[in-house]
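Read the single chain below, which is given as structure tokens and is the form predicted in complex with its partner chain.
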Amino acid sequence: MIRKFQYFVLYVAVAVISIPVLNIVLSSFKTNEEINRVFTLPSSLQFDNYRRVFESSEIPLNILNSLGITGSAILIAIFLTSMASYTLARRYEAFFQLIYLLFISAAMIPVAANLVPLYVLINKLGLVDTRTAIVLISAASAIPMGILLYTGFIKGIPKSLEESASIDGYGKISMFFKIIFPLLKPVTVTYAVISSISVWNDFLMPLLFLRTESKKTITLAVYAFTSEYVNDWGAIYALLTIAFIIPVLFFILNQKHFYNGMTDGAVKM
């Protein structure tokens, strides 16, 4: 009896979660007249809406921008945070503990609080309407999570390993890159997977800084498209389908890392 109730709840939850998503996918194949009839199947599998999206926008370019921005930001963040965490995990002086706190507590600073000075700073650096601006800001925002994950992980690596490497004549820097960094692979993968989603999905920073159509990220391009083609719902649904299928596929292929990220990083906060 309880079992049946549990399954009932789960199926309702699955329906509530997936109906809006399915509605988008189905509608993307409907003609604009058919879209008004909800819960019907499209009369035929036509790709007209998709064709219009590709003709009237630079979606492939926008997707490439998102890939480039996300990839660069995450690479920078991995490099910087793994190095910093190596120090933070191995030194116990109050000075380093303080820096650790400085990194972690920044998670409480909302982007909105810094909106004005960020805009001024990017202006001064001459980075308005450049993808570099988004890369730098996104990398900086990904740092607290990285410090949290890496510091925890490195603390679990026995020190004896470094002692014997130092007897073998490794210096600090070559020791980090040749011995320690390869050992960090599991946590690096987890970190890359979970932070890339938040960089990919960011909307406020691209909205603030990117103007040129060909430089926009996919999320910003969706926004620009919906405000321009207000009445072409078929095309909007097609674009929405393209825009959400990428993170969803990425998630399905990397599920394990998403769940691991929660257990490794979040819960040990």
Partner chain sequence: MITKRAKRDFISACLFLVPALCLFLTFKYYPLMMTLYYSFTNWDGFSKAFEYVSFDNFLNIFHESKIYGAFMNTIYFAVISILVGTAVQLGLAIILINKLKGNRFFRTILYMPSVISSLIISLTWISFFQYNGIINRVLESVGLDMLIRNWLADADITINVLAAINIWQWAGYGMIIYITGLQSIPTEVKEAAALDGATGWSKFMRITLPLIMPAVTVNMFISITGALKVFELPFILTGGGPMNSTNTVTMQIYNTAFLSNQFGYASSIGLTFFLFIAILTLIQLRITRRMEVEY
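Complement to the form predicted in complex with its partner chain: the form predicted alone:
Shown below: the chain alone.
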């Protein structure tokens, strides 16, 4: 009886998650008239919806912007958080524990509370309407999660490895990059997958800071496309499908390391 209930809950969860996604994908191949009939299959595959999306000269640029911003922000965040976490995991003084708590508590601050001071800061730096602003904000936003994951993982790495490396003549920096960082591959992939999804899907920060059409991200492209072609729902669903399929493919390609990083990090916390 318990097992049947568990299966029932599983099937309900799968349906709740899958139905909206399937609706977006199927609607991207329907005519505008068929889209109003949600629980029906397309009479024929309307690839014209995708053709109309790419007729807009800005869409490829918007996709490249999202890829560039997401990749840059995640690389910066990985570099900073892995090095900071190495220190935090190996130092037990109260001062370093306080810094650790400050990093973690930063994740609890609502985004809306930071909007005004963030805009003033970016404006004074002269970075409004630049992709650099979005990269820096996204990297900073991802740091608390990275500190949490990396610190827990590094604590599980035996110190004897570092002692052996020190005897062999490694300095602190070369020891980190040649001995410690390669061991962080599972948690690095986990961190990259989790953080890249939030950066890729971010709508608020690009809306706040980006003005030029050629600098906008894919999420703003969906928004602009909706207002410009309000009746062309087939093209809108096609663009939505393109917007989510890239992070989904990234997760599928890295899911093995993602699960390893999640379980290892959980055990070593």
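In this text, rigid core is short for the largest set of C-alphas that superpose within 1.5 Å between two forms. Residue numbers count along the first chain shown, from 1. Given the structure is predicted, the values throughout are model-derived calculations rather than measurements.
Once both forms are overlaid on the rigid core, the distance between the two CA positions of residue 30 between the two forms is 2 angstroms or more.
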